[in-house]
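Coming up is one lone chain in structure tokens, specifically the form predicted alone.
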Amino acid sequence: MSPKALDYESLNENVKKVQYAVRGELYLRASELQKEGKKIIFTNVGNPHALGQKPLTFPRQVVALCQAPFLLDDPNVGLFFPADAIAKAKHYLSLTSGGLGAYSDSRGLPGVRKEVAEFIERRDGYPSDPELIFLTDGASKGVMQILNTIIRGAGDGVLVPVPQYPLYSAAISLFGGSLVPYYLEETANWGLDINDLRQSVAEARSKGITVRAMVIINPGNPTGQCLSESNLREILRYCYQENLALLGDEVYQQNIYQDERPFVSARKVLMGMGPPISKEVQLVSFHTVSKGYWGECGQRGGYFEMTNIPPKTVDEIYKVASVSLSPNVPAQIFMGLMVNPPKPGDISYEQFVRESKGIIESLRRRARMMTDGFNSCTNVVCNFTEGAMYSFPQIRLPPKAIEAAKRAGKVPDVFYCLKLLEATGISTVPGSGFGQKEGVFHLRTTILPAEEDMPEIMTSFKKFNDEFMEQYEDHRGYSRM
């Protein structure tokens, strides 16, 4: 009998090609160990609330009232909720066509899209059009929608930074396109060399690939670097010269842990460059409620904004969004609250600032603790996490360890990370899941564990690492940059 439609051997080959290391072999083994009773510290995914980050009070109050609007009719509601949260809940309910249980427009609630546009204008100093903003179920859904729109087949390539967030490699595989890697330079704090970019494009074109778009992740995931204005200008100029659309993954824009390189959006730099570039480069920018001091990953709220995209293309993107009817409405309210938070003079303002500032300051301290901790270990080198939520240390593995990994049938950094997991309960992601240069090995960990737990975690890591290096000590040299 021939295979059935959903038998493995008859599945869509693009589905089989998809790999997503963040929830891969290490995560599955960690889940098994957890079921067996071992304490696991899941640092494999940027999931702040799962690692103890407390939700901001004000947005939860507003959404609670929106979810249970009958509370607004209770004469005692003012005893439990501040007046500004009550007013905000009434405002957002008025934007819906029947509360949070009703579908919205497929692009999202017009009133919330207007608030997003106003936020972008305040941030960048240039007007934004709500009609070119789509609300999405997290930024990932928006990224997938745009990649699906761009990729026509295997001959279409998308430039992606390596190391990269595996959403991009997974989505490009799923849609049948070709990933064109451009390598970030670790010795230059994960900087971008435009000559390497040119080389990557030339190599792809020599293989018959049409490079159609370029992805930037700013601040970087997994590398944590922040792009400077001059770097962004160089990238935008290159996209103009090569006729590439630019996808700006800017979900970590609140997560900045140094003062030398603040976050600057690709759109602000593009608008500042003036015509013809500001009128020609096609840019799609992404943001989310999942990161920053919000950390509301489970709510699945995001948006993308389109710049210089033709109206007919916008209509096609709208048509495809309509197939899913509506992004989830509670998440749209979270997005509205993120871009339009309490203002000075509001009852909840001081508490909101105290909570959000406390989270970012703690993350800044944790970024430093983790970087210093890694750099104190034998054969481990780590750049400082300038932004985002991750450390990406290089692990200089001895040849004996690499040979042991091969005998075990494992990629060397997977072998190391599995040993780390078994010994300490620390669940990380091997660098091979993000892409890295041949013969160089890394791991990615979030900086999200509670600040009070960080010294113990880093002590545990150091003990494991130094014993591992001693066990496999080899005087023939080590893997390195």
Second form
Protein chains: 2
Amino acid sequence: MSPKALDYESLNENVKKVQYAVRGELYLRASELQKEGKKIIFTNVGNPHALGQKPLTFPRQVVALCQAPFLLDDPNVGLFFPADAIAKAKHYLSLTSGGLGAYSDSRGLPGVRKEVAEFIERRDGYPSDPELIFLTDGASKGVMQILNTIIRGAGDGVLVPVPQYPLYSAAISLFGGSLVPYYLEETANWGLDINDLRQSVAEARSKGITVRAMVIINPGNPTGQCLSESNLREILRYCYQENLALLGDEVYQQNIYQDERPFVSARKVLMGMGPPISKEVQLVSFHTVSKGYWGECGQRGGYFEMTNIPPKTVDEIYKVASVSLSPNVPAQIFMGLMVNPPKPGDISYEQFVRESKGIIESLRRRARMMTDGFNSCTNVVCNFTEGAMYSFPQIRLPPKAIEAAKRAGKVPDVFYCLKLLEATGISTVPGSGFGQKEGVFHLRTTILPAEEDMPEIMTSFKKFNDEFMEQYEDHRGYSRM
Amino acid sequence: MSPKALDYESLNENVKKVQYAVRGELYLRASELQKEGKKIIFTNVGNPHALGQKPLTFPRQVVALCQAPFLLDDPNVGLFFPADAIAKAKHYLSLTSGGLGAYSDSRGLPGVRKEVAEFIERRDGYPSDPELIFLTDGASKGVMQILNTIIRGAGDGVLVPVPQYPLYSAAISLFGGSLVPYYLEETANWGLDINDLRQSVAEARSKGITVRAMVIINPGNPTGQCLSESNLREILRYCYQENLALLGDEVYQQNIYQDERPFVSARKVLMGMGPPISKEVQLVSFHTVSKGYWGECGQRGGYFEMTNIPPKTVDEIYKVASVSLSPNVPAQIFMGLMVNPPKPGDISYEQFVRESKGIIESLRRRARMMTDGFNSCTNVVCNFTEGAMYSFPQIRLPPKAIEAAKRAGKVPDVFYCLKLLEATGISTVPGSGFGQKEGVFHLRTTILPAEEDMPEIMTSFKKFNDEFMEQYEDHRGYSRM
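I would like to compare: after the form predicted alone, may I see the structure of the form predicted in complex with a further copy of the same chain?
All chains and molecules follow, beginning with the one already shown.
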């Protein structure tokens, strides 16, 4: 009998080609070990609440009230909830047509999209149109929809930074397109060199690929760098010259751990460049409630904003969004609250600021502890995490370790990360899952473990690493290069 | 300059081909009219809370507590929430790793998937494996993922009932496959004739299409029929003979408005058939929190269960699910509560039963009122809504109306539905959005308007329809056929 539709042999090949290391072999092995009773520190995915970060109180009060609107009729509601949370809950319920249980418009609630537009306008100093903002079930879903709209087949290329967040490689595989890598320069703190970019495009074109779009991740994932305004201008000018749509993944815009290079949005830079560039470059920018000091990953809320996208295309994107009816409504309210948080004078303002500052300042300290910890280890070098939630140290594996990995049938960094997991319970993602230059190895870890646990984690890492390096040391001197 | 990546001319053609009438021209026009101040009765989409259905209290209490877990530490929490809601909230929080703000496993929380498996086992009398159950952001997302896994290109066909819910045609277009229609027989209360099915498959094969899967919607959308056990057996035997995977859309399984044909799941029938069929036919079954007496559409919760799907394929489906990280966690808890509701003896049991029975009994009365209302109109005939949430009357348009539609550049049923919308504010979906036999016209309306509004709506419909028929009456007698 011929294979059935859902036998592995006969599945859609694009599905099989998808790789997603963040929840790949390491994660699966970690889950197994956890089941067997081992204590696992999951640093494979930016999932702050899973590592003990407490949710911000105010937005949770508001959404709880929206879920249980009958509480609003209770004369004692004020004993449990502050007046501004009650007022906000009423505000958001008034924006829905039937509360959290009703599908919203497929683009999201118009009232929340208006709040997002006002936030963008305050942030960038240029007006934003709510009709060009779509709310999504997390930023990933938006990225996937836009890539699906662009990619027509294997001849269509999308420029993706390497190392990259594997959502991009996975989605491009799934939609049958071609990933065109451009390399970030580790020795220049993961900076983007426009000449390298040109070379990548030329190479892709020589293979017959039509390069149609470019992805930037700012701040970088897994690399943590913040793009400077001048770098963004170069990128936008390049997109203009080469007729590329730009996808700006800006989900870490609140996660900044230095003062020299604050976050600047691609849209702000684009608008500031003036015509013709500001009128021509097609830009889609992505944001989320999962990151920042919110970390509300499980709620699945995000948005994308479209700039210079023709109305007929917006209609097509709307149509396809409508097939899944609507993004989840509770997360839309989280998004509204994120872009329009308590203001000075509001009852909940001080608590909100205290909680959010506490989280972001602790992340800043943790970024520093982790970088310093990695740099104290044998054969490990690590750029400082300027932004985002990750540390991405280079692991200089000695030749003997690489040989041992080959014998074990593993990619060298997978071999290292598996050993690390077994020895310490620290669940990381091998650098090969993000892409790296040939013969260079990394791992990605989040900076999210609780601050008080950090010294012990870094000690445990150092002990493992230094013993590993000792074990595989090449006495011909390679490992100390 | 050549078109840009996001110019309409250069978009993915599969995106452009997608049609989704439920939120198409009629919905857009209705939204415009609403903005202009006209009162619109949105019956285009099964969105009960938008039409005034109140959410069930108990699940909302539980999820509100999960959103605001600090309430659980408040000694006065018992003043606002019953003890069983508090206990359930603690139960579900214990199943998460970090509350509602943490990504879950990409398949959903293991504890909730276990509750789903227990529900299926109680319902069908056969064991179910939680590892083969994936939670999703609504059933639609699951359907799309499975179709994306199956469809390799335009040569792959999927059998879809006509009339159908346009999710199927839209998803098949988006993934570049071929829809193979099989017609439901209106004069046999929208029954499925296996001989028609054979003919559709033969015809598709003669065009070189590999028919790989079949969709059933039970109870039917938009047609409302319930499939009998013997009909399901025939379908499963046919899938076995023809090597077809079966997709069972069973989202309306709680919405049954007659006693002759209760809901029977495809899985129960399959298991009851014994080997080889029960071991061979690949079945994926879909369910949701959006329908039933829950109607929690805006929460976006669903699941699919896989039967006879090889482990390597399950791994692939897991991998692709992991690219979007996880379904939203609050809706996973709604799913847990739906499959494991309050039991006799629980504090909230009586209220829960009262509320849910109230909803389902009212829907049953509304199904009857609507069918009778339509059948009292000139040139309208309508099968009784055995299940689901829709009424799908046939509108026998006189030739003069068809000519008028042509002159207006509209499909005849779109023409009729637009006139209905302008005259009455009733926003329906033309039958052409679901597919229908050539020259036959329908509309779909939900049975969801509030029961007390129903007489007025049907009166308003009848007035419009009978005047319309009068206006376009063909005095040669066609309209009275």
